[in-house]
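The form predicted alone is given below as one chain in structure tokens.
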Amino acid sequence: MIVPVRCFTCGKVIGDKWENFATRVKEGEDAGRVLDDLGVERYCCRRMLLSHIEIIDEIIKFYEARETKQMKPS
């Protein structure tokens, strides 16, 4: 899904931080050093990078199933 705004803990603006950190993280950068590099300190701000899961691509593929299938006469 997309990453929420704001911390649901502390209220803190978390979501400009999620491309950086998803990329640099994919390079092979330390999760805990690239969080530390973008200014997250707080544990619940920390936890939401950390355990936020991208699975629109996966959800996407049943909407363009759907759709193919509603597109295509009975």
The other form holds:
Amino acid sequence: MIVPVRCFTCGKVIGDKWENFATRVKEGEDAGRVLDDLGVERYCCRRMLLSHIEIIDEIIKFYEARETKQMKPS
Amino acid sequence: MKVQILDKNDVSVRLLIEGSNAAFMNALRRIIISEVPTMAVDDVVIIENSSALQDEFLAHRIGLMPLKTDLDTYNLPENCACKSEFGCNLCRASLILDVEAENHTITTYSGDFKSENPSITPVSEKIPLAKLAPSQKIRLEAYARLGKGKEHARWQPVSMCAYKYMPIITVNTKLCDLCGDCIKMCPRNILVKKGEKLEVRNTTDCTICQDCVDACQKTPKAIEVKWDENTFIFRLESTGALTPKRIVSEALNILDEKLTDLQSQLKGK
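After the form predicted alone, can we look at the form predicted in complex with its partner chain?
Let us now look at the entire complex, which starts with that chain.
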């Protein structure tokens, strides 16, 4: 759904690194390098960011559409 | 016991501890993980939540966000003089989140929390809590308190705390023919060929995996990896709630308290 706050395995906070990671990877930077740069060292934390998909971005489109089409539930 | 700081930064530290034993190092490690108190949100009162995330999902995320902890002012609820189930100013801090997306979609961050006590704030201001589409709203009050790691992982002051023996790597120069097999095998790049000798550098990085010994084709082996059972490399990575220094000193105080308690009980009998 939305980025996990912490690594499932070790508990390191990784949520705050997601946006930086996602934009940089989208711009074409090497994901491994970005992770090194962000200080995400262990493979448990690295997979958290590497394998994450922001599904909330897909879901939120429906709410946005409802708002723009003035189809608010009464 | 001799302690040397190998390297440190704001959140992590690596110590070289000489003249100790595994029992003590493990006691220290376990106390850091399960007994050192930190601040985290425990109760969340949700007044309004029209976001796409459920109340419990949101509360769980808020609970996991580490808070800067002030151990000197706050008491553990079980030790607080108030004895109240709801807590008092000395054992509870409240944080308020009141956000609304007006015309476009926004992301709510941990930094949007307004804290009653300015010293109790989230460690990182950029943890996304929820995404709100236009006209969606979140209004809630979160109550933070001190707690221990043994109760729930959100009160753990560290995201990593481990120790290992100090490796001792010896190369028998008479037997070694510098074939380079062990250099290729080492996952930490500890072995280097320097001139006509095999050199060992950054010994503290060695994981004692013995791959270099297995790779050596000589009989007997030209390289030997052993460890010193009384010297340890202790690593610790804080979540940011407390400084690594404070975590270790607090853990030692707790261990000391436990031992004093044991001693006094033994004397009483």
